[in-house]
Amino acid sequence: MPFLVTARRSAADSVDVPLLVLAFRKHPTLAPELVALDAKLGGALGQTLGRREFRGGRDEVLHLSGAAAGANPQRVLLVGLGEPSDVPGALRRAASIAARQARKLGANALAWHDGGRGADTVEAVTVGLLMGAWEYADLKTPPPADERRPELESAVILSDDAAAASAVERGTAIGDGMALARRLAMMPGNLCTPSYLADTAREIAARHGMQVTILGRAEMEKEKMGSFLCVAQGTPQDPKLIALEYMHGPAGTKPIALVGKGLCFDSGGISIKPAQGMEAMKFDMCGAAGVLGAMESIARLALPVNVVGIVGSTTNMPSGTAVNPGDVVRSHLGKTIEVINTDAEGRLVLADVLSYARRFSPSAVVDAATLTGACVIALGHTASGVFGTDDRLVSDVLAAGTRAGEPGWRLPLYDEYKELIKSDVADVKNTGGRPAGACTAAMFLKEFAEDFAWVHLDIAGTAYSESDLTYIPKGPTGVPVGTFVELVRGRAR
């Protein structure tokens, strides 16, 4: 059942929900509109702050019981926001907990108040409680009906500004893409295949009005995308390139490309991986699927720029034929590359991808990608890696990131980077070893990048947990769609 977001005037003791939710900063003191629900509660309210157990710190929950019987709010949460610097983040990040902790207490509806009369953090509470709403339950079997909680349905934020519902239309426009980027993600890899990716395009494309190109691989073989096709001759499952175009800006305006890694499932191929923890190889495709979702939340939000998304998906097998470390390859471009390491192969994807999204003209391209190991043990889970070779675009991606709450980090493309991918047979090679992994990675795609602005977005560490982070569960995060909308948004303005 769909999560629906409302916005609405309304005083916190008047609200009629299974459970109110007060977000607080830290040290929090008992302001004057809650002074009449805390009568309602009995003093429990004041009480709690007073005492100071409950202390606002970031994370922090605490569950009240509600209203006498007959009253309202039948149960209240109170959600530390810490002293954020970055205010909008903070209530993202402390409404995405009060979601989750609503699906855990059974309630079916919530309301959010955190004493704000503005709208502009409103669209920022609603893409948090549309992420912590979220949850992947579609391969599972329901429990016994005298067992299940009720699901949450509905959220209204209380806020006194006209614009507010505006503001929630916006947040639940980039909630829900981050939503299809997450659901595809989590999907495991035997229905997220190539062409599933590719029908979610298409239907993405008639929703919105938008063109849509796949090319399989006979359609890649007539482009002589010798270093896409490599990596896919190992599967048999047809590869795809998929380019969306929103062309909603003014007219001979050149597009922004947001281009996604889509390696549905990664083994690594001839290289293989170790069997330990190659099942969350399936988030191989986390790029793929952060402009799939991009895609429908620039549409949704109607922004008036043009912008293609193009995807290069396909699987990563050993098999009698995969391609084999030391072969050599032939590239769109035209360079020819040597295959080191045939697990480096999201690379030798976009190679051919960023080559192709020279027939659009694009005025930047940025591409996202869950491409290195090294890159997580550079910036650890934290921070996405940032390279680029226009500064102004790179500044750019940055201040995107960190509006959306996806923080990057900008890492060097030295040229001496450029020394250790070079190969003895060939034009290139795809691995430069372990030292600044992450670093020649993004060297080797600059090579395939150089006829636009082009920045790329190394998301291994930050597209996916092993581990519940607190706002979200284990499993995608749902980055880089909300960098992506937020880069369009800034060239809409």
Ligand code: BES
Second form
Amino acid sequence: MPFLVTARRSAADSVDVPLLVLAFRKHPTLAPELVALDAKLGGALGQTLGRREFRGGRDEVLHLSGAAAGANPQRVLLVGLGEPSDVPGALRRAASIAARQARKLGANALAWHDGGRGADTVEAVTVGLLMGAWEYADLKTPPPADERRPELESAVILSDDAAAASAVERGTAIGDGMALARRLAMMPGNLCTPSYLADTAREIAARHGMQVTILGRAEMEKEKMGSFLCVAQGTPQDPKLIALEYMHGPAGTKPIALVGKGLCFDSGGISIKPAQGMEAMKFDMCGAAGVLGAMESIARLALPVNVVGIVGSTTNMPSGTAVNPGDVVRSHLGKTIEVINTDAEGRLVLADVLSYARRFSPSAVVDAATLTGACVIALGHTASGVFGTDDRLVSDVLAAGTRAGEPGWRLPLYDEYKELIKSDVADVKNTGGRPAGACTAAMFLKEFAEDFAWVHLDIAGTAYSESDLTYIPKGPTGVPVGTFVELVRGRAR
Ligand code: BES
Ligand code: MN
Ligand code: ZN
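Please give the corresponding structure for the form predicted in complex with the named molecule, as opposed to the form predicted alone shown earlier.
Every component of the complex follows; first up is the chain already shown.
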């Protein structure tokens, strides 16, 4: 059952849904607009706030039993915002928590009391609600009907703002792109294959009238993509290079290109990974999922921009035909690469995709890749690593990430790192050893990012989470969809 968010003018005390959500900053008080609701609840809200049982701290939740029997709301959920500097961000987070709680409670509908915060926050609340209600249940047998909890089917945002309905629409466009990215990421590698990503791209293109180009192994051979193809030579699956063109900007303006790493499974290849945790390498296509999700959102938002989304997808497998350490390949750009470690495959794929991007004459290219474990060591799961050759583009991407609640942190591209990837036999080698592993990976990519302003996002730590994050369940986060959408939206203004 799809989850639907709408907006409506209504007072908190006259809602007709079982669960009413109220979001409070730290040190909450009973606002005049909640007095009638408090009366309906027999004074429970005012007493709870008065006794400081609920203090409005970030992520704090408290349930109150609701109105008299038979009347709504049957329950009230208080959610804390803390003392936010970023109010839309705090509301997005609180809304996500609220939707998750509603699902746990088995409420089929909730109402979010907006409290006159305005239409901009309605968009953020919508995204939060959609993200909190999201789940991936496609592969689980549902419990028998009599044991099933009601599903959360709808949320209504109570807002007096005339612009609330269009804000909900925008939030839904963004949330649906994020949900698409999460679903693709969560799908196991035997289902979400390079061909499946290509089919998904075709479907997005058909729905939104985008041009789509898909190269398989044969086409990539013609293009002389020796770097991408060496990763794909160990798998019988057809690798896919996917390009989606959304051209709704002024004619003749150069597009912005969004590029994603799409390793549907990364075993490491001949430099095979340890078994422990290897299943998480189905998430090695989160950059690609982010590109497809962002293209969906951008089209739904009808942004007046030119954007090209490009995905490089394959799997990295050991086999008798796989690339071996020590092998040298020639990239699409012409530079030769010595493959030291076959597990540093993402950069090999992206090298050729970045080079391919030149044919769209992009003004800027932003790639996203679950590229290095070293980035997870450097920044944890809190921020993506941000690298770039163009300070203006770097700061635009950082600002976009901040607006989207997807923080990034800039890391350097010092010339010294170039020394670490010098090869004895080829122009460059694909690993630089353990020191500054995220930086040498980015430095490798820089070798192939010619002719355009470029930013690289290392999302290895941020694209999925191996533990529950209160407001995001264990699994894919949707990063970098929000960053991509905000970046492109920033250009549309
Ligand atoms: N996909 C991995 C990076 C990764 C690690 C993503 C952990 C998410 C979580 C990438 O292809 C990889 O294997 N990188 C190697 C590079 C090394 C061989 C230079 C790594 O980080 O260990
Ligand atoms: Mn790898
Ligand atoms: Zn990988």
